[in-house]
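Next up: just one chain, as structure tokens, the form predicted on its own.
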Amino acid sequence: MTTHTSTHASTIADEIAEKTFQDVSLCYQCGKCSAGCPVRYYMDVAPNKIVRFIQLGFYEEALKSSTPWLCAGCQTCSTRCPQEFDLAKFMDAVRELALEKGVKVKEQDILKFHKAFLHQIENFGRAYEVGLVAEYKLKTMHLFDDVDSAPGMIMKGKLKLLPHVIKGRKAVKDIFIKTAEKKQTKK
């Protein structure tokens, strides 16, 4: 008796499942996520349609879309889902895969913000708003956009000029180092 094992080439859907520990086939396109999304108006494609693109194998359309980059990660979609599909986690995975695969991101300023935010976390163990704003402004050259709001925020104590030092900052830094090493070994 001969045993046959079925294997298939790894797909983007498989990679997303590996990153998120959930199956994209759970989504049956009810649209509750898109109906409740507070930033849907700004997206080029509804959030549930990004899932549908992945389900149908239209990976390029999903990875090139602005939608994953505009996702605020607010969890509104995930809490509304009758299937308990974590769409916010899914969008994180789509962004990560787009970067890994060298897809040109339409939303360059959002990508620059994303990188500046992660850099602040890596260095300080948490968000340091003044550093984040400064780094983002330098990366985008939007130096004077909304600069008039800074003095009021500082006066009201909303922005601290110096970063808050957390315990375990080195442990957070080590996570970034291990992640970078893991990405190097994958290449």
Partner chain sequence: MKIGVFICHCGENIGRTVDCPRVSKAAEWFPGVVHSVDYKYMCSDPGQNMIKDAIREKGLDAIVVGSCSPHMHEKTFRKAALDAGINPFLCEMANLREHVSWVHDDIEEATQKAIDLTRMAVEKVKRNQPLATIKVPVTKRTLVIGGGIAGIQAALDVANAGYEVVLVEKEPSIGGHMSQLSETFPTLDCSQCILTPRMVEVYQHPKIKLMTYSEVEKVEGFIGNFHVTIRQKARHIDASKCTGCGLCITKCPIRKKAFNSFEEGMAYRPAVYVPFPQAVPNIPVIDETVCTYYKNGKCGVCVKVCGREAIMFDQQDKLVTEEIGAIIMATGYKLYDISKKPDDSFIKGYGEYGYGKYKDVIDGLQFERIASASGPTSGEFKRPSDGKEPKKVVFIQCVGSRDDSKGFSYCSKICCMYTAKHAMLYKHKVHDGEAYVFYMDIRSGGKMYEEFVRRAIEEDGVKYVRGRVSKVYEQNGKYIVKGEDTIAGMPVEIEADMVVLATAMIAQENASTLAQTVGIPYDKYGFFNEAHPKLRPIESTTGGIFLAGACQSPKDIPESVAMASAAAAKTMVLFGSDMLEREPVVARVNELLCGGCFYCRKVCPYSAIEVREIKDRNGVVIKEVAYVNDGLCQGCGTCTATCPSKSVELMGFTNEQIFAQIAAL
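All of these numbers come straight from a predicted model, not from anything done at the bench. We call the rigid core the largest set of C-alpha positions that still match within 1.5 Å between the two forms. Residue numbers count along the first chain shown, from 1. First, how it differs from the form predicted in complex with the partner chain.
- Once both forms are fitted on their rigid core, the CA atom of K19 lies less than 2 Å apart between these two forms.
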Contents of the next structure:
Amino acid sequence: MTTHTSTHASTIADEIAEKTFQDVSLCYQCGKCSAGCPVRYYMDVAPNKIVRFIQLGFYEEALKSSTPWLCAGCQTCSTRCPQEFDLAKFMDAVRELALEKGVKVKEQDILKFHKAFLHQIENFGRAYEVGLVAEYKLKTMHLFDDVDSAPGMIMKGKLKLLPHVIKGRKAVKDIFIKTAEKKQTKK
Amino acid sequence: MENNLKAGYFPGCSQTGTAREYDLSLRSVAEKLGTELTDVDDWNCCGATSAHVTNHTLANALAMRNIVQAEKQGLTEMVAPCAACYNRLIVSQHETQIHPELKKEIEAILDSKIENPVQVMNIVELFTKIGADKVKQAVVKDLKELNAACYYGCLLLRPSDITHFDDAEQPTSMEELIKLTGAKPVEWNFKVECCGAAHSIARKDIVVDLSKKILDDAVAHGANVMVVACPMCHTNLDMRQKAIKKEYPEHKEIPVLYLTELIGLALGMDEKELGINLHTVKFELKKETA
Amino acid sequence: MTEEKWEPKVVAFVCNWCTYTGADLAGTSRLKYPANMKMIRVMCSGGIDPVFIIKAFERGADGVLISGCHPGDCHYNAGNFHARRRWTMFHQLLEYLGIDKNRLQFSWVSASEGKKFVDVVSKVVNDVRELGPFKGYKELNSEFTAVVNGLKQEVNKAEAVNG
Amino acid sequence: MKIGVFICHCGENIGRTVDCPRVSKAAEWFPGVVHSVDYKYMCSDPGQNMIKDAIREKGLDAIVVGSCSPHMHEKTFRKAALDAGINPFLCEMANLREHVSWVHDDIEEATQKAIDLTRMAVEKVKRNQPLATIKVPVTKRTLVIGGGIAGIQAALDVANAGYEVVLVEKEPSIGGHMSQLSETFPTLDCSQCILTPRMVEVYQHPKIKLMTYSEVEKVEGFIGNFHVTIRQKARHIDASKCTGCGLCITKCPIRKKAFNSFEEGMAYRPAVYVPFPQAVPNIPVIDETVCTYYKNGKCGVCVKVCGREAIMFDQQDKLVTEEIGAIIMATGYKLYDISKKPDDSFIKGYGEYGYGKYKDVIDGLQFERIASASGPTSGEFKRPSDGKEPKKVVFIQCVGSRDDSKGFSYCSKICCMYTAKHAMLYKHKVHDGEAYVFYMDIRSGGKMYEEFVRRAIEEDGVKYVRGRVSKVYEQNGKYIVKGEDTIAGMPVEIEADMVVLATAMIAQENASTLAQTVGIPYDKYGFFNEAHPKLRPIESTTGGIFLAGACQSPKDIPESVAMASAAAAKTMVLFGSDMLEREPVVARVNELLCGGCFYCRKVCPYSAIEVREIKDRNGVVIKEVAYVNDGLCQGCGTCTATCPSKSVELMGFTNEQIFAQIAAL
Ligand SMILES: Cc1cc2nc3c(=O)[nH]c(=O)nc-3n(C[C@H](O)[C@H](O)[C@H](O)COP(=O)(O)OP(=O)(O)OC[C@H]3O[C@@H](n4cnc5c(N)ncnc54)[C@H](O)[C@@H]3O)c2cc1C
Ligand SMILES: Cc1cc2nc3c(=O)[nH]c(=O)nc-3n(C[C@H](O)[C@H](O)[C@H](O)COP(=O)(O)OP(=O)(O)OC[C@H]3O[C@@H](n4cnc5c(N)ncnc54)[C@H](O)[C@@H]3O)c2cc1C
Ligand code: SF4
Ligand code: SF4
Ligand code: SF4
Ligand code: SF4
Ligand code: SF4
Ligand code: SF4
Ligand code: SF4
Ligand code: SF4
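Could I see the form predicted in complex with the partner chain next, after the form predicted on its own?
After this comes the whole thing, all chains and molecules, with the earlier chain placed first.
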């Protein structure tokens, strides 16, 4: 069942327009984006339908779908869209909104991965892969995936046991703090 | 050699870790071609997919800090060999250029003016800059035994109106480049098909499927090696072949080289020097018989 | 409107076929724009003599707009071409004389561009409003006319040479 | 001079925002105004009578009507002035509706502006001169450019009405795209069967001068009096001798070099050829670019076989001039080229469908040729790559249309219909075959059109999938078509043997150049512009030049034909009188002032300015001055702005009149 949350009708579409500098009404629902999307088969809803949901004000449906999280950001859709609608960027905005609005994200693993990744940058200024994998595994409790590759990688010098910490670590941390603050004040 | 190129270098996180051989091979090839690479001072991670999929402002700020660092260093050109970094940097640069409010916001966050004069290049553009003639002259080994499927992935070319680099659907610039080494490019279907990119860890299943499809098509069109220009692509196409093999035991393995490695081989460097021995799928050139 | 408040006066010379009709369309579409501008209709932008502009400034205009058909769309094939050449030169001259370029603006508005007409008018009126009243004419008067005539000769020569 | 001012309320249209009584009161005080009134509807009969009565009773010399745009009612009020006995050009209008009441909200501001505009009109009309309309003769001959179905129809209609026609076609034969079609929607009758008789009729018509392999090079003059220069390209065959026996064609040894454009590249033609068997005229053309004779002077087989000695290797292009009264543009369209890459042209191209890399990914016209009984496969469904019968065909609609990013924003209007036709024709011949159509919307407005599409679906079992295709690629000899059914919300992948792209109908090559040559406007896509989208769809904005068929916008055959007949009717309206009345807005030279510099001649776009010698009593030339030919002058005024000594003026828009308006600001 769909609940029509049209009371916020303009708000989310507007927020997306603000974040992506484009209007969702551009999309005429041809479906070319979905047709070419490499991860289409894994999504619960076709990418074009997420746009449709936003056009019609079915926000909940859009924000809780797995589709934005499965979107790999490959921009195949944006490149081929006949209306020059940048769907990849639109997906970025939907995810961001889902986080801001505290919607329960279906693809928890993916979210945890992104969080772990950003956490590394926040702390060290750069992605620290061992830490990333460790943090991700702890978060998701997928402790034994990928054991096939990790140890070999350390031997090959591909994974360093200690993170590289950049000098501008504080500057980077600041970026995180400031962008987070901005979100607070906006709400 | 005269007219040697000087360019900034933004290694990106992968090159210090999983893609160590990309860094290694790029540095040695550049040196051999008389190109001087200057690392960007104290660069930080561009935020990769994780930043822009979750926080637009953060993504732009992380990327732009690097541009500012490069600016401060007086760099005018800078190569970002990782397609994802390249994409993040060039897109953020573009966005801050066309949206003044965003630029102001980022400047406030970074506490620094953004002048934006640094021209960001991808790896293929770097070689174009160095010059086909120069590369060709330096080739000492004919790689005619290689039938290569050039894989551009998604981020090298897109968004095409920002990258302005090659044809978005049927690119040929990598092919033109490897022809200089004697390697033969194959015509195939998935030059620009996505391999699942950042889902490598969280949704390995997806990456395994997508990568398999891409590799199979290359093999079906007669390739005996794949050439990539991105550490993420390499991870997915090379490292994931183990998992692919597990799921599809009949899978036919195909080695995956970085563009710089392939060129390095043609310039006479050996596999080890280029880090090719670090790959999951083994690759070695046939030993000279003569 | 209070008596003291200065309101910019703008004169527009527009061609009959494109811009005048475009202005009609703005009307039929009920679009709104500032009432500060008055239009003088000529048949083609090619027929607008620089002297008209001088006269307009002399008569207290604070700004002048010249508008005709898009290049290639001229009702008379090439009239606006001549206009364009003439105006690029004239514009430079104005600047040389110390008159802000924004006091004299050019645009192409086709018969179907009612909205664009409104945008153009609003922009000109705004720009002129920002510049304030035009007082320069009296100081320049004689010099001005002489230079304009000189300029016309130059333009004519250039046109004669380039065909 | 006694001037009357008439302010119109236009019901509420003006009256709501402009205080009309106040305007008319204010006008009473303008110098020269002796009479000023306002009234509800000035253009109504009582309104006009009011004007006429005032002119007669008050002895007015000139009038100003403050009402709507002159484009709306200038003629009405001029006529009223004339009826009341004053020269119609002593009437001016102030545009208080389109330029005041409809565009401003503030009553005070609007009223003030209305007063100003009225004052300006009064000042202008004081300086108006009585003018007489100009009469020019009409040449009753029509030029039709383009010999597709639209041009053919227009030429026949005009000729059958008894007027002479010159039909110019750039190809060696008339027929246009219709000659390439197999069967036509919505009735599925054979295209050639209905077209060929018309082509022959054109050829045999005593009133039609047919010039094929020819192009219009220059158009001078104006409505009723065009001088047209036409280039007849060298056929290298003497048309007066050739019998069309075709021996040269069958014997020519060059068989596999030339791209056969009639067969859309799916076959070759010899160096000497007619485009297709039913060509009209049936006279071959030698293609210099492939003929061996032009390379090395050898061969000459055709010369040997031709019993009529008709081959003329040294024939040259010929320039012909024609006197013409009206022109009908019927140059048609072309298809968006799927094989184009972005750098080839403004077309961005469909790399995701292979940029013409795949032989069995074809366009609509190629499909027509395959389906045509006279085509390269004799109407059997064989795909170009290997001649096998395709068992699964995918049709993709809107390729290049409705695509802001890679093509054109407009809908090509006919491709929904021809795709339904194609799928149907295919199913009729390949019974066990499957046909899929990817569409976004089905646009089938027209008599029996929707029924036609339904028939394809219901009776012939064509499967329609709603969604745009993202990619086509080849795998193991099949074309994988990746789409999404947006209704089911499911991805769809079809393994097809052949893919047909319904590519956009776009403006003819060089349409914009031709438009500039004849002097008509065109839109941003290169289609010719009509004078009014609803009320004058057949006319261009240039007098005497009419539009027919797909050169104006995408059209099917019935619409092209309807438009052609309408254009023909329009020329006949023009030919209904011997003389044409024109507004006297023309330039006049003051011979006393004119210094003979002739800058004006340089800039006049119509070459309307001539040189006149001024002689003294003894017949000695004392000076040369400019002289304007009324017949040619179109009244643009460019000369007036150019003249350094102000010796040339545009009637109705003199410097004095304009200065007066400026002064009245
Ligand atoms: C695949 C396909 C299938 C179709 N099927 C149907 C159908 O079933 N039913 C239907 O009603 N319609 C159909 N149409 C549409 C039909 O082709 C057009 O409606 C019709 O051909 C338009 O006629 P036209 O005379 O305006 O233009 P054209 O047929 O394009 O003729 C224009 C002529 O002008 C000539 N020309 C061009 N430029 C010049 C120049 N500068 N000087 C001199 N001559 C010039 C050209 O050589 C050509 O002969 C189909 C179209 C396509 C693409
Ligand atoms: C809701 C609506 C909106 C529309 N909007 C648009 C639009 O925005 N743009 C557009 O282009 N088109 C529009 N149209 C279409 C437009 O109305 C028609 O295209 C147009 O009116 C057709 O003109 P007509 O002269 O053929 O027919 P009609 O307008 O129907 O005129 C026929 C006339 O013949 C008279 N008549 C009928 N029978 C006889 C008889 N036996 N003897 C004598 N007289 C008779 C009738 O009384 C009538 O006056 C719209 C139509 C509708 C329904
Ligand atoms: S391709 Fe573009 S227009 Fe089509 S459905 Fe996707 S976003 Fe909308
Ligand atoms: S950007 Fe996302 S939605 Fe678009 S094609 Fe790639 S994965 Fe699919
Ligand atoms: S003259 Fe014009 S303004 Fe007056 S009633 Fe008629 S249409 Fe309306
Ligand atoms: S052989 Fe001679 S007569 Fe016959 S078609 Fe050829 S040119 Fe004409
Ligand atoms: S001379 Fe030319 S046209 Fe004639 S037969 Fe030889 S190749 Fe053919
Ligand atoms: S007619 Fe049909 S296929 Fe052609 S552009 Fe329009 S909607 Fe698309
Ligand atoms: S430009 Fe003026 S002066 Fe010169 S020839 Fe023409 S009318 Fe005479
Ligand atoms: S007004 Fe002058 S320039 Fe224009 S057509 Fe007439 S003579 Fe030529």
